[in-house]
Amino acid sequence: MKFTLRLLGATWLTAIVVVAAFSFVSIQAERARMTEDFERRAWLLGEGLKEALEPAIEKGPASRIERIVKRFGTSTRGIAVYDRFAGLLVATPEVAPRLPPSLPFVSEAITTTSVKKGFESLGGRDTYYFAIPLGEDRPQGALVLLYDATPIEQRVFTLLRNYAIWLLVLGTALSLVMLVVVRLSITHPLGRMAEWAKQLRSEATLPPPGVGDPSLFGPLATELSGLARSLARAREAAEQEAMLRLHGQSVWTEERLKQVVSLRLNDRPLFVVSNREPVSHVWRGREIEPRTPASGLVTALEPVMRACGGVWVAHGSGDADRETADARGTLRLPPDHPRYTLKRIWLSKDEEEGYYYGFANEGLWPLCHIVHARPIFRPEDWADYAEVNRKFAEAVLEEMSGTESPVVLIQDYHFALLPRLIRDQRSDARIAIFWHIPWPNPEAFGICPWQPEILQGMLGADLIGFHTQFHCNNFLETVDRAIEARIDWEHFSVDRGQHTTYVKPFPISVAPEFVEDPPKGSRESLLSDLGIDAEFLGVGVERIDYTKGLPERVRAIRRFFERYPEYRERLVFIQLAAPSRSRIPRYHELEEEIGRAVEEINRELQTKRWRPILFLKAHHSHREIWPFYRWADFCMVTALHDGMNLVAKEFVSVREEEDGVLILSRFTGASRELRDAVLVNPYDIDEMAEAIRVAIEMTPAERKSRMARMRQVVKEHNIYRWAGLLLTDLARLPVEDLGARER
């Protein structure tokens, strides 16, 4: 009986120790998780409020601070703002009565210019605080987020109660089982063991008797060892994941870009300037509809701005843009989780006509692409171009007026004069301009009557980026022949006066995820929605532009069916075409030319069940384009001349199964990276027709190996890498090369 009681006591003691240890670890983990949740929510809200409150606390009025604070306060989340002397300025009604005249952690946050966080009892209630200094070097105050911490204690109490119940049930069950087991598996077997021992003393060689179940404590041991193994595996998996992330630093991610930008720019905002806005708003009847422009620039830059934050200055081109912006023409994007500010610039119809449709797209666009479209240069267009550049310069200067040593990233040929205009007013700014289109040879660019002004404007930047080294060389040769400057070919830079401009290649790319949450569906459902039946599917995705080679592509498809009639009624090519710049006569004529060519080939070759080309002329979102990329057997990117062409990289990024073939023009910047594409001369109709045959007859093994290599290139050379390298190079420029202006 004593043995049984000792065994029961030991059993209960063991159960208590195990459950207590497990409870302690679990409760501590749960407390840490909930604390981390508080911190994460406080950090996310604090970063957004900080940007809004810093200008308000510096310039006032206090009513603006109060409006901001009250807007985001809730019954469980209080917000308070303190001045630079740690005096309370504004607090939400939920926490104001509980706040003492001063809080030590507020003073510490302001004094040390660092975030302070922890738990404090305020008004008899446990509270989690997160204090953020407002201002960089000399804080003007502090923002304090206060969360009701009682849910933590409630959760701890619930866990303790549950573990106590579990201990009671476990101990009772073990006791009952132990009584039975002791009687059947210990007491009786021990008697048999004693008898066996006596026989052993008599040197009888007997096998050991059955002593009951030798795995008496086996189930518990098994469960505990299994739990230990599970925990060990979990720890090992966590360590492996950490190691993979560590080694994965060679692959740029959104988080890595955030950290690099924060380090290189010292948490200064990034100012991006482009003609195209990331989203425009248009009226559809009585409803306002957001529209993502069909622009490679937007495809590339929008993920960067999501990662880095800052201000994106762009032309407000949508007819409902004013209704969706505030009085300053700004709005926060994305609307569901704002990460950056869009500043819209309003242009008159005449300004847009002269600057955008005139000089930029009837002059510079055909001049730089060299696709046998005659550039048109009008003095009045140049005047509008210069005036719009000045208007953008004023807006950018206003936005960054409170920023020390601002970083400005100017996009494309619409703003060749902008770097110099900003440099003249802010010599402390670090300025880069990225030229998304090709730069022609010096003889070709010499056609432009305002060549010196354009070059001098661009050389106001500290860094000029192109897609390829070839374009960099063309630019440097143009500068060498056109204006007075010293070219340093060893460092690829231009010295003009006391200012140095570096010229480097930065091949642009796309985000790793073309669509974060891709639509569900299959190839069969896509074909059903389109009302077609095809064994092979080809796709093209372009704006309607004479540089994209669409008429040549249609003729190549026709030649393919002429040379390989066995593929009629088996292959359908789908062309997604977004109307573009329709006000320009050449674009309007091109749209009609493509329509006639498609109609002609369909009329000649189609049957009752089949059409060779499906021409879908409309603006398509990324989600709408994704199924075409995903299910096509091949994609044709046959631009006559292109700086990069991101359609090629978008197609590759979607092909997770590592299948499909890319037919790519040799005259695109993408062809220098995606060497495993089927490269073609877009002017050679027969070669393109043959490339289609090669694409659909290529063996699965070759398709897979080619696509795998291209996907690796796109994965490693993604848009975060482009932005990270460009901004890193800009931040690393020697101090003596910055701030000096040409006199």
Ligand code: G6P
The other form holds:
Amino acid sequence: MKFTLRLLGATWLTAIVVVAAFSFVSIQAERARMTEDFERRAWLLGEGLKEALEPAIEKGPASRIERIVKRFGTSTRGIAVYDRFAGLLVATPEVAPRLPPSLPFVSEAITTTSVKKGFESLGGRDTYYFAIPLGEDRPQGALVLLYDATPIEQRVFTLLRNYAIWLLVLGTALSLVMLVVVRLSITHPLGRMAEWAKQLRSEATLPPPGVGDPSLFGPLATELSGLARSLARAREAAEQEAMLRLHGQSVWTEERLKQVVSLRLNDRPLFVVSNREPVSHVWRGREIEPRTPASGLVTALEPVMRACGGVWVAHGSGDADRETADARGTLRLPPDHPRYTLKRIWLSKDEEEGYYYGFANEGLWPLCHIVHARPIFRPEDWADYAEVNRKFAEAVLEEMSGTESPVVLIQDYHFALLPRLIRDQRSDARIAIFWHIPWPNPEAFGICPWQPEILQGMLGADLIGFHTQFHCNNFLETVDRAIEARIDWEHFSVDRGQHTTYVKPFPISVAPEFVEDPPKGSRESLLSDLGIDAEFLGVGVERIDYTKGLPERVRAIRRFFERYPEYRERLVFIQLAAPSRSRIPRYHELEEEIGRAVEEINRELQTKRWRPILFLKAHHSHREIWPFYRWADFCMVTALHDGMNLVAKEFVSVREEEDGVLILSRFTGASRELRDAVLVNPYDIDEMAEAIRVAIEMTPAERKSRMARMRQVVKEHNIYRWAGLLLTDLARLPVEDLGARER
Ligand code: G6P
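For comparison with the form predicted on its own, would you give the structure of this protein in the form predicted in complex with the named molecule?
Whole complex next, starting from this chain.
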């Protein structure tokens, strides 16, 4: 109400000021115009009369003057003639009674021999006067023309009245328009927003009402949605905690991780290092777009950082990354509710080429994955790798310079040298490195020309994590054979000099909510969006990588349709494939190879209304992937070798209704935990074809019980547990180790 009154007040004030200014200007103009009219008329008449009166005033007789005056005087125009002493000689009868004995402007006209004009009140009436001296050099008197000026005042009054009416009409119209606009654009939408905000308390994912101007209410709606989601999450977490306590269970939740981390880390920030950043910014035309990379590591670590806070140091790889960070390369994430800092490290093209594409992905990646791809070891790549590790070490040391006994969590094979580099500078740091890919047997690893440097670098850590015990054993055996160190097989640790490194499995996982507020929609809407019709739907979600077994999968699908032709036109397999590391020739060739293989099977088997494989080659966000997981009858994860594979766990985590079948490669870390998947050897095409049949012919009851058990595993072994156990172990390192190190 106050706002409306203020708005109306302002409207009226504006209308009054505008109309007043306008009327002032136009009244002035009207006055000037009418005065000019008097003057023009007076001048014309005065010139004529002057000629007639001058001889008469000089020589007389006075009766002649009187005659002239009477002849030209009218009711609205008086004429008076004065002698040279400004004494009245003759005046028309209408004005004579109103004239005072002397008039100053008459004397002035005579003494200055110039025309005097203006307004004067004569006998209580406004009068325009025009006084002309009579006689050229020595004036003999003066002629005064007097006009009734009341029409000017009448005109001014009429104008003022008209403007007042205008003001009323304009003010009222503006007020009405304003009231309608306020009601439609503000009061009404605000009311709906308030109603929505009220409902958000119970249903946090309710979409905002479609209220008018998005530029006005959009930011408010976004803020409110975020707030509601946070509240709902907090409430959910509290309820979950209470429920777990009630049942005496101890599932790891975001809240529990927060508590554990703050207890173990004594509220010190956590420092995480990875090559891949949680979000990169890229130019799309003239717009900057945030992009979550297709990376298992990011999927796993992002929720941990949200829970723990701290600093995440990573390579700034997006072409708009500099524009979206501050001068130090940092930004707070997530943007709508910042919980941690991302510190971007800038690498030159050459550094990226040698360290990332070269040594990490053409050397270590095929070295650790047993898929019979030959590693390439170039000395210049190794030099870049070492240099970039040093660069990251500097940045991490700078970030943690003010923190006592900082806790550092290093990720993956990109940073094998980093633990040692940090340890050398900060003996008080607690350092863990988690190796997200497999560790092969000592013979396989032994071909790496820089094996000792890599092992010594890693052993700078206090804790080395792998996904499985098998990889831990491979690592310890590699150390045993390659360098001087004492392996303690009882505690799974390595002693070198004063320093002990523990080696333990921590199977990584996903957060329970793969996508917060998942998209609405149905299987039908997904199929119609894709323009396909299918009774059975299979899905695969991968980066295009030779370890993922994609060509083998395409062959298995072909074999399935050859063996079971009755499923043609009934089953469609959708492959979401994110191009990855395409600058490496092997990856580039693979992209082409898979494209050709899909094209071939589609060409051979397709009918008028059906194609066996839908190949969607693009980067897909989690939100975009969600409906595929949710509505597929089965998901194929048939990697030839994989440290863990989070796609398998993502698929299971989405299937809330406990349906769907997972076909999973025996050679993934995930297969150790998800024993209820249909396990396959991805090199065995017949076995995989058979697995597809088993998946779609499995009874609903069996599907349900298998999925329920797998969901229980993923629920319990979630990402919060992974981070919680890892950080707890790191924090619990025997104190004497730290003491010895400092001596
Ligand atoms: C593997 C690695 C991850 C990496 C992912 C994506 O899963 O273990 O560390 O995030 O591949 O690879 P990229 O090279 O695109 O980061």
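Definition used throughout: the rigid core is the maximal C-alpha set that superposes within 1.5 Å between two forms. Computed from a prediction, not measured in an experiment: that's the story for all the values here. Residue numbers count along the first chain shown, from 1.
Superposition of the core reveals a Cα shift of 2 Å or more for residue 85 between these two forms. The two forms, fitted on the rigid core, differ between these two forms by less than 2 Å at the CA of residue 331.
For residue 20, the Cα coordinates differ by 2 angstroms or more between these two forms after the core has been superposed. The rigid core superposition between these two forms gives a CA shift for residue 108 of 89.3 Å.
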